[in-house]
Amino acid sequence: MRRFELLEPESFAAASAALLEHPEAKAIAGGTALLILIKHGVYVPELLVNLRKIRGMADITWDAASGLRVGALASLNDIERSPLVREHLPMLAEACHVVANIRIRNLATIGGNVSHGDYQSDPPTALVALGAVVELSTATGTRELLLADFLLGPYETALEPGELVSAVRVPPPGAGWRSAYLKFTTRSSEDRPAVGVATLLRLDGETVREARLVVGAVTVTPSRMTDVESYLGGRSLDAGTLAEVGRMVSAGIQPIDDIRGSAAYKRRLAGVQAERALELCSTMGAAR
């Protein structure tokens, strides 16, 4: 590994004044993927500024109104464990909690994981269907963007320059919601995910009043299935509407070949998972 210079500053003022002084740098939280690229050579940086000392920006937080606010430098072990988290979007628990391993997802921070981008990650599937916002800060103000559209493709988002992720928010449920994660992997339970899928769903005894179904690593951004969505309107969740379901998937969704499976083996594999995932969700305790 080359020599860097590093950069340490204590205000998120001064972490934004140094990316755009410094076009060619790149911020730092965790390092469990840039380091990663840093040591395969795929980077090699001049300048990384780190962003562990900036006060207040892991605070996990929740407000009735508006939801659930996670700082960017929120490990998603704290994701995973917090309370506020596990009662209210018990969802986005499981997302963090199958992320690699212990070491990783102590690391590991929220705002580090949506600004890479990487399209094999479990949270931002989950966070798509609960239609999250990130939001997107420099030294002189915030933005806000849905989470959908900042991420754009493989490795790339709609940062633009001095712009850091300063915090995920996640807008509330509403109450007599359901929902689910379901991860399926070709090689150990560390391993990223061959698909993702995350389901919510409104019931009203057996019958499906409103769902929301999202497929994750099996194309360059997380697919929100809105035709399926429309399709299990009115419906219970019978074995014919999850063969339906999977049929749907498996026609609607356009995935990539890579090292975890052919494009062929992962369009039919979506649609397994979504039909796991719904039968999985139906049976989940309602959310608040």
Contents of the next structure:
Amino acid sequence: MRRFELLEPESFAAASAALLEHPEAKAIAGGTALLILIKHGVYVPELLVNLRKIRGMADITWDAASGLRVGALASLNDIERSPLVREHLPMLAEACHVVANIRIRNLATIGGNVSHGDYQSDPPTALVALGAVVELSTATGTRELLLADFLLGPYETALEPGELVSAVRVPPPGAGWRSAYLKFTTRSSEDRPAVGVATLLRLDGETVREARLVVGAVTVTPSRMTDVESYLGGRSLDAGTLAEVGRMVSAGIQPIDDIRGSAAYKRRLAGVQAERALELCSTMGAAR
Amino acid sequence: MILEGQFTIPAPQDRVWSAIWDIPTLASWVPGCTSAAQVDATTYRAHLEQQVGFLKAAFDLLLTVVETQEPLLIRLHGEGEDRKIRSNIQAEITVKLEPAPDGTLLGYHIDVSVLGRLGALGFPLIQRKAKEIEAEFARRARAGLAGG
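Can I have the other form now, the form predicted in complex with its partner chain, not the form predicted on its own?
Now the complete complex, all chains and molecules, led by this one.
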């Protein structure tokens, strides 16, 4: 490994200033994603800004009006185990729980997870389905962006120079919504997803009033399937409806070939997983 | 990875052929190509820099002309290396020109392999980047020769 500089600021302002001053610098928190790229030699850092010494950025809070706010340095394990997340947004707890293994989840932060912009990840799919917003802060101010607009492509986000994700916010889902996140791996159970599907349903008896369906890990950013959402409105989730959803998802998505499956395989898999996720959501998904 | 496609350039075939052999012009059509020069009658050097998010690669390429049929076809062999991230690129490139009602139809077939660390980790990203380069090359080539 080549030598690189490491800065360890103790305040958010100092970290932001360092990133602004050194355009080649990269922020690192848990390091679970970045260190793999460094060890593989694909990313050769010149300067890393370690965020771990910054205090007060890992809080998880809930407000009935504004919803959940997760500080960027909260670990995926913090989120998964948070009583607030489990009570109000169980799908997010599940999407964090299925990431890799406990050692990774203990280190990986939610800010790092979304900032890394890797399409093969579970939490972003659930967060996009939940309408999450990222707080992007510098030493002087904060702006907010929908996560769906923040993720631009592989390893590409809307972060401006000197900006860091300071928190992820999820609006309250409202009464009567059920949710489910379903991951499918093609290698080990700890692997990154070959496909991840996040779905939310508001049911009236057997009838779908509103639906949200996001397919992740097959396209460069999570894909919200709005045509499927419209199709589901007013229908019951019988075998015919589910089969049509599977067909629509397979037809409507343009998967990437990668080591977790060919594009053709993932196209079929995305449809099947969408059917399964909806079924899971309608039968098991906790109603809120 | 095979990249192939075709697009029409609004210029006569002889003009497109000349532009392809004008190395600074050709290099200016390839996004990320920061320098290009002729080494001898059939060999060219080029430097290609590409970025996917914060991941960067910079290849020193050696391009050899394998076959020429003026003004119809060129076949090239290209290879290069990024020493920093220990990755290699190899490409077999065929470019065909034929007259079209509104100019010249440029067809290309590129069989490209990315080997080494980048190839092991980043195939989908390389594929996506290649598509972007492809689209931008076509746009620049059309713009560069428009009005001819």
